[in-house]
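One chain follows as structure tokens, the form predicted on its own.
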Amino acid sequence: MDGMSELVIETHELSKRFGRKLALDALTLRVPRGGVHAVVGSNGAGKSTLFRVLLGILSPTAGSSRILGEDSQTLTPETRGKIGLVHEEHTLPSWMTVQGLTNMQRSLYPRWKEGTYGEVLGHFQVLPEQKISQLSRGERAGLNLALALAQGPEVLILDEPTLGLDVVAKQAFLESLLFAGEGEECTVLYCSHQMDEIERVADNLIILERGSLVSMAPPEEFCRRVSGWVVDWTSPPPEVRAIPGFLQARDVDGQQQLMVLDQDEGFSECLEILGANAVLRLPIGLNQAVNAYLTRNHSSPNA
């Protein structure tokens, strides 16, 4: 590893205003180098702000943040050529045609991949002689992730990647970055709000919540900390605050749905001394434990 870093992102008390708004708030965070991590949260949560900061593009308003062991705010060209990014636009120029901007990049990129590049263009129907601007939003992106990967990159930031594409095209999208993960030793960052894809693709989970960390770790191990109860109470429900770990409460058809966290097979006992007259565990995915949480604070009739 020459002696690398094993950290690829580091941020310190890293914070970003604007204006009157917050949108880092002395955010900490240390991704490790390899697999795939998940940048998940509710809109303003903080998310491209971060990726902005990273990248240089924003200057801090206070803190630091380091990629690949450089100062986000003064990285060299080297490191530069090591960064890939895939955002939401797909922006690409309109004018030239699938070969010329691949045989630009490819000679831009001393690391480049062509191997890599054909097999990842394979999974989307696009033409070398394609202008740009012929090309469907599916198309584009994934011309861009082919050129992305192709550079060879340590470390790859994809902002919603998959937003506004068809299922064909989302399928092929994630197939084309798993099969580019295999045997890679690059880093990507992942940002979306689709938690199927989530959980198709990340090996870590980062939750960030009002531009500050609030959890990190596997996937499957954040949503064994969420559980789901439904409940038929005797008398009226509880006050939340009564209900440990409580996140997240619906009624239905006369019981009430209860989302928690930290809590294990004995809440139900919990519940039966707090008034429940019967109690059902529930299994739970990533997106209705990762939406419970992110919403615990106002989700309550009774709060």
The other form holds:
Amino acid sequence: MDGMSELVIETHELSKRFGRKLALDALTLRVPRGGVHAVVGSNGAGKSTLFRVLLGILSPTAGSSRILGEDSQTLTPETRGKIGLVHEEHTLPSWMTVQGLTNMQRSLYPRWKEGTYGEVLGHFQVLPEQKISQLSRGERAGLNLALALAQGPEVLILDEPTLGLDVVAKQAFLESLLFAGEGEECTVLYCSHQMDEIERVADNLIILERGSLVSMAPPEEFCRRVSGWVVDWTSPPPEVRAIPGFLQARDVDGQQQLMVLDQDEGFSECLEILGANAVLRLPIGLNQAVNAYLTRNHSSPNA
Amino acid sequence: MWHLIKSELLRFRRLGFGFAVAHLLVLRAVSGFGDFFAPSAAKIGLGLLTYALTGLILGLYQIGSHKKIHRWAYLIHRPLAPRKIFLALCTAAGMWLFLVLSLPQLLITLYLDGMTPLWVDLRQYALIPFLFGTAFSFYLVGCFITLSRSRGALLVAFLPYFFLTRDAVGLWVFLPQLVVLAWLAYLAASAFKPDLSTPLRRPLAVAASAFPTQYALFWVLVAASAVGYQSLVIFQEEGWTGYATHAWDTHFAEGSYMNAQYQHGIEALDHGLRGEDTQRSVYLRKQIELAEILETSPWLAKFPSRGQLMFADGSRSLIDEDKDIVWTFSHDRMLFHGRDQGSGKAIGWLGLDGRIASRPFPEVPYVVGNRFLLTQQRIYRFDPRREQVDLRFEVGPGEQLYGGFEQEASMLTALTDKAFYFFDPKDLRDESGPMAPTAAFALPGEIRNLSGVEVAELLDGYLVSFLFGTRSEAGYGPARQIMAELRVDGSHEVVAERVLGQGWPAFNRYRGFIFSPFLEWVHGTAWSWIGPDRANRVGFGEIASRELPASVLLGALSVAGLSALLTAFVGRSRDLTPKARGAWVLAAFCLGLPAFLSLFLVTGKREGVELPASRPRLLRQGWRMA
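Got the form predicted on its own; could you also share the form predicted together with its partner chain?
Then the entire complex follows, led off by the chain already shown.
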């Protein structure tokens, strides 16, 4: 198998326009087989649009997208059978029973894994005779995940699946996902705003901003790129344009917390040249790093 | 796929069973009225509207509820081809429509057939699949409207009109319906695709959606321009206040066909003689002022056909009020079936030889006024006292009746496509056989172009006015009024002939042709083929040989050229390939203004990306994991 054929998702200069809004802006993305790939970005960054284009539910305005080697716009039923989808609404036919729905899904997917289904559903208090409309949101999420994983998908798209779930349901959901991922050849695309979840499950972090890919790296690598500093200025702080790699600044108790990108230990000397009296480097987590990264343009919308 | 069908069946089970039971109860209640199989036009309309709306609402709701973005992803993203998914939804909907609409109808029909004295013909069973087809066609319309991105999809609701108003016979009644069903199914299946935000692209699918849209637009244009022009005329003549009070009878110029149409009785006869100043015409004018006038027209444009659905029946029952018996014609037996209205019991059959031998009618008769029965070539008279049906008049081979036995004072007449007959009313009392006409006047024009006949009884004969011109407005025949005198000795002569002008200006009369000659032709031939009444049938030869004013031809050509030019210009901003744009320009030239207008409804707007030249990005190139 050559290098290109190992890609499960590949977009090339992919753009999608809704009237005056450009939801995807010449997005070129290559996702290799295996692992959990977290897709993050602020609201309107184009995450859900990307998933819809990948599934052929939306057509691109320009560019192309492929999933499992097939053009997204002409996905065959067989390929669709290899792609699982769980989204935030956990849309399931409310008029059916759990057993009825399971039977339907079982008949549709030839690679159905009864064991996986049972084990995932075991994390939730769901009875076969229950109607879908009687399930709580968390139970529906669990059932939805169980059904998606039992298909034996090669690609699993999770679009904010834990949105609105309580702590217990979220925990059960993530454990199910982590458990089911073990030893499977399933590539997971996981979209979420919950960085703690991403920190737990993601092997790779894809950051979208205004429809463009702005970063793609393992979470720890990305964390290393973003550094935080506490600075005590002797005089008024310099203009942010003067600070290399500037992402975010916040005043706390007369001091300034700075978040910067791609700066090493030598950055403290730079700050001192700019007028810093005292400089201290802060340890930061993924949540802070991503937030700082995504909000940089909020500080300067015209940048 | 079966599981998906089952899922959709389960989805509507409560509503469906409730509706079915309610429908059954309503039908049972309605079947208690005597006219269950011979309902009035209003009841037919209400029934059809109910079934059509049921189908339409089911289509709108079923697909509409799946269309929300997450639900759509759940429905469409599965290892089934979209067409199979759509087939599953349609199958479930079809099963529900059968259960909710057809099964109650079938149960009630079986009940009436087997457990009541009512006679049920085979065609009454055929009504059940026809109504199912009607409901299902509107279900497909609902699906297409919901699936389509354009509001113009509403115009496909025009397609069922092709079979709803038709009255073809026997199994042929289903042919137009099946064609429309296949058309709608193809359209809806084509629109059922993963990406609902894009318009149809396959040429056949685009053509299948464009044609009904254009046809509907054609009628919108024809109707709107008529209303617009007439409103303008009213405004010019009487101002704003005229809209409530304007009377058209004074609008048209004297000597025009439209003006002549508004003349009745003495006025009509006087209109025909206007301009004549011979001694005879002066004499005739004096006579008609005192004369009794008989007015008639070719009112019987369509005879019932054996096996036709009940929509086209008109009248098929004879009511014997003295004995309280209703005689209802059976298409299966070609006899009248009698039922005592008091006891509800069946009392036997009535045929050409009365109740004894019950010889079947050769054709389905049209019942006129509880007394006369008309077939294409015969007029029978029903005598309730003797319970006999007597043949009273028969026309020659190749001749067809268009009206029969109109009586006024001592005049008794019948109208055929060949002649206008006079009879002696006293002969009606005679029960001995067919009556012989006392006089016959060969029709001085084509029956389909005949608007009306007025007859004045003179001292020494009759003065007859024939007003021709019903088809003249469309350019298919002359407009003229012919006055003929028929004397007691049987001789007759034309005493006056007025060539009439047209009431409306040419651009108003030929506006359909100007908007789209092709769609006007399609309309004419389609209606003629599917089975309209005799008067409205237009042959291809007639359409082709119709003489049109040069201004109309120039107008149609200009509209076609302008439509093509506008399509070429607007087409640049639509989401079309160069080849498709060329096809649209050609279509606009051939189909005229409706084709240009449909461009906005059938195609999507072209959307470019148009990225700014420089855009701040930290990273734009693709990434790969190490």
